[in-house]
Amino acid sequence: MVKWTEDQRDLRDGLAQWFTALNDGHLERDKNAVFDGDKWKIIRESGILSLPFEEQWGGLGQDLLTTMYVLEGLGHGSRDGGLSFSVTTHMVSTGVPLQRFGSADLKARYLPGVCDGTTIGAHAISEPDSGSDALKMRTTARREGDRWILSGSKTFVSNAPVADLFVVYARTHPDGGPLGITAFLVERDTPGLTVGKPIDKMGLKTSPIAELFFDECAVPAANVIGRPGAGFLVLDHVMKWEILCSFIVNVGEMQHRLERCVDYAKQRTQFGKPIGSFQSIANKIVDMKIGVENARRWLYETASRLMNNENVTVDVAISKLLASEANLSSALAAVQIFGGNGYMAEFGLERDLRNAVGGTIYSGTTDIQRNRVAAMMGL
C-alpha cells in the first residue's frame, strides 16, 4: 500500500473543516433531488477542485495518487454522494482532457475557471443507441472553414442542468472507426445546442443529468481538445481518470457506512444481546472490511501503474468491477444490519444503496468489464 507523506495527510484532513457545511441538509437535497449552488460555493472554498491541475492555472500541482488520496477523504466526511459525485465529473470530465490533451490557448480560457468551480464542466459521451458502444455514436460534426458543425443528441450527461462548459465527442470520419472521433469544447450558450429538461433517476439525485441536443451548432476549429480524430485518445485517458477518482470517493463512503455499522452491531441489542455477537451479523460486517480494503487496494495500485505508464487496461477494469459491486454489497448488507431503521430515508442508507447501484452501471457497466477483461485475455 501507498504510505502517505505528512503533506498529503495535512492536505486530507484540511477538508475537515467543510463537512459540516457540506452535510447540512444532505437528506432534504435527496429527497428534492436538488444541487445546492450554495454546497458548491463551499466545494469551491475547499479548494479540492483544483487538486490536480498546474499552479499556472490555480491549481494545486498534486499527482493521480494525491488527488484520489484527498478525494477517499471527500468520499468518507461527505454524505451527499451526488454533490462528490459532481465534483469527479467537473474535474475529471473537463479539466483533465484540458490540461493533457488542450492547446495554450484553450487552457489560458477556460483551465481557470474549471479549477476554481466557477466555470462547471461536463462531458457528453453517451448515445440513445449507443450507450457503452461509444464507436457507434451517431453525433456527428464536419468541417466548414474555420468551424465545426455539431448535430445529434448525447443522453446520461450528469452535470449538465448546471454545467458552463462540455466536452463533446462526436464522429468526423464515418469510417475513421476509433479515428474517427474527435473531442470539441463547447460553451453552453452555443447556438444550436439546447440542454434538456433534468432527468429524474433512482440516485445520485443531487447531481443532475440531462440531455443535449445540437442542430447545426457551429463549434471553433481551435476548440477541438487534442487534434481531430484523437477523440478516442481523449476519451480512453479521461475514462481512466473517471474511473480511479469516482471510486476511490465510494472507497471514503464505504469506510464510513463499515464504521457505522460496527458501532451499530455494538450498540443494538436483540434478545439480550448485542447484534454484532450473531455470526451471521459479523459475516455481513468482515465482509464489508474486505470489500473496502480490496477495492482501495486495486484502484491505487493501479493508479500508480498508470503514473508509472504501465499499460492498466485490464486493472482499471478490474478495478472498477471491484469497487462497484463491493460498494452495491456494502450498502446492502448497511440496510440489513439496520434493519427497519436502515430501511428508512432518515438514517441515510437506503439513499446509499439507491446511490451505489448507479456504480454498476456509469463509467461501463459491470458486464463491459467482464467483457473488456476477457477480450485482454484473448477470448
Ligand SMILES: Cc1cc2nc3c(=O)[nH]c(=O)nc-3n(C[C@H](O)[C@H](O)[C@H](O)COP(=O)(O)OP(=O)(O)OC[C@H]3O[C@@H](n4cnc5c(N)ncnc54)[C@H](O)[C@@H]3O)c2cc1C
Given for the second form:
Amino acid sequence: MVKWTEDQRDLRDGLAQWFTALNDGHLERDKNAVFDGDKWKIIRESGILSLPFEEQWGGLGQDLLTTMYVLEGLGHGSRDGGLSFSVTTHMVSTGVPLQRFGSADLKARYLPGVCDGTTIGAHAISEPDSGSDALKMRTTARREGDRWILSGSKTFVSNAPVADLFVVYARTHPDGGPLGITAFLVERDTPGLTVGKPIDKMGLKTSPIAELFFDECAVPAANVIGRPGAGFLVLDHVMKWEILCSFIVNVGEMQHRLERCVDYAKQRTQFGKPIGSFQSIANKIVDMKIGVENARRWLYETASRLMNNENVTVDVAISKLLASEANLSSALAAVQIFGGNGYMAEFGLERDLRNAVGGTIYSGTTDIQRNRVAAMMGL
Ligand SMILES: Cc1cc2nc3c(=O)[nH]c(=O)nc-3n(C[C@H](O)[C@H](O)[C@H](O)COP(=O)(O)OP(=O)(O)OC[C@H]3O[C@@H](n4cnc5c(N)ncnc54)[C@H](O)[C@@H]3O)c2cc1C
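After the form predicted on its own, can we look at the form predicted in complex with the ligand?
Following is the full complex, with the preceding chain placed first.
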C-alpha cells in the first residue's frame, strides 16, 4: 500500500473544515433533487477542484495518487454523494482531457475556470441508441472551413443542467471505427446546442443529469481536443481517470459507512446483547471491511501502475467492477444492519443504496468490465 507523506495528509485533513457546512441539509437536498449552488461554492473554496491541474492555470499540481487520496477524504467526510459525483465528473470530464490533450490556447482559455469551479464541466458520450457500444454513436460533426458542425443528441449527461462547458464526442468519419471519433469542447451558449430538462433518477439525486441536442451547432475548429479522429484516445484516458477518481470517493463513503455500522452494532441491543455479537451481523460487517480494503488496494495499485505508464486495461476493469459491486453490497448490508432504521430516509442509508446502484452502470457496466477482462485474456 502507498505510504502517504505528511504533505498529502495535510492536504486531506484540510478538507475537514468544510464538512459541517457541506453536509448541512443533505437529506433535504436528496429528497428534493437539488444541486445547491452554495454547496458548490464551498467545494470551490476548498480548492479540491484544482488538485490535479498545473499551477500555471490555477491548479495545485498534485499527481493522480494524491488527488485520489484527497477525494477519498471527500467521500469519508461528505454525506452528499451526488455532489461528490458532480465534483469528480467536473474534474475528469473537461479538466483532465484539456490538460492532457488540449492546445496551449484551449488550456489558457478554459483551465483557470475549470480549476476554480466557476466553469462547470460535463461530458457527453452516451446516446439513446449507444451506451455500452459507445463507438456506434450517431452524433456527427462535419468540417466547414474553420468550424465543425455538430448534429445529433446525447443522453445521461451528468452535470448538464448546470454545466457551462461540455466535452462532446462525435463521429467525424463514417467508417473510421475508433479513429472516426473526435472530442470537441462546446460552450453551453453555442447556437444550435439545447440542454434538456433535468431527468429524474433513482439515486445521486443532487447531481443533475440531462440530454443534449445539437442542431447544426457550429464549433470552432480550434475547440477540438487533441486531433480530429483521436477522440477515442481522449476518451480512454478520461475513463481511466473517471473510474479511479469517482470510485475512490466511494471507498471513502464505504469506510464511513463501515464505521457507522460498527458503532451501531455495538450499541444496538436485542435479546439482551449487542447485535454485533450475533455472527450474522458480524459477518456482514466483516464482508464490508473486506470490500472496502479490496477496492481501496485495487484502485491505488492501478493508479500507481498508470503513473508508471504500465498497461492497466485489465486492472482498471477489475478495479471498477470490484469497487462498484463492493459499494453496492456495503450499502445493502448497512440498510439490513440498521433494520427498520436503515430503510428510513433520515438515516441516509437507503439513499446510499440508491446511489450505489448507479456505480454498477456508469463508466462501463459490470458486464462490460467482465467483457474487457475476457477480451484481454484472448477469450
Ligand atoms: C448515474 C449515471 C450517470 C451517467 N453519467 C453519464 C455522463 O456524464 N455522460 C455520459 O455520456 N453518459 C453517462 N451515463 C450513461 C452510462 O455511461 C450508460 O448508461 C452506460 O454506459 C450503459 O449504457 P446504456 O444505459 O445504454 O445500457 P446498454 O448498453 O443498453 O446496456 C443494457 C444492459 O445490457 C448489458 N450489455 C450491453 N452490452 C453487453 C455485452 N456486449 N455483453 C454483456 N452485456 C451487455 C449491460 O451491461 C446492461 O446490463 C450515466 C449513467 C448513469 C446511470
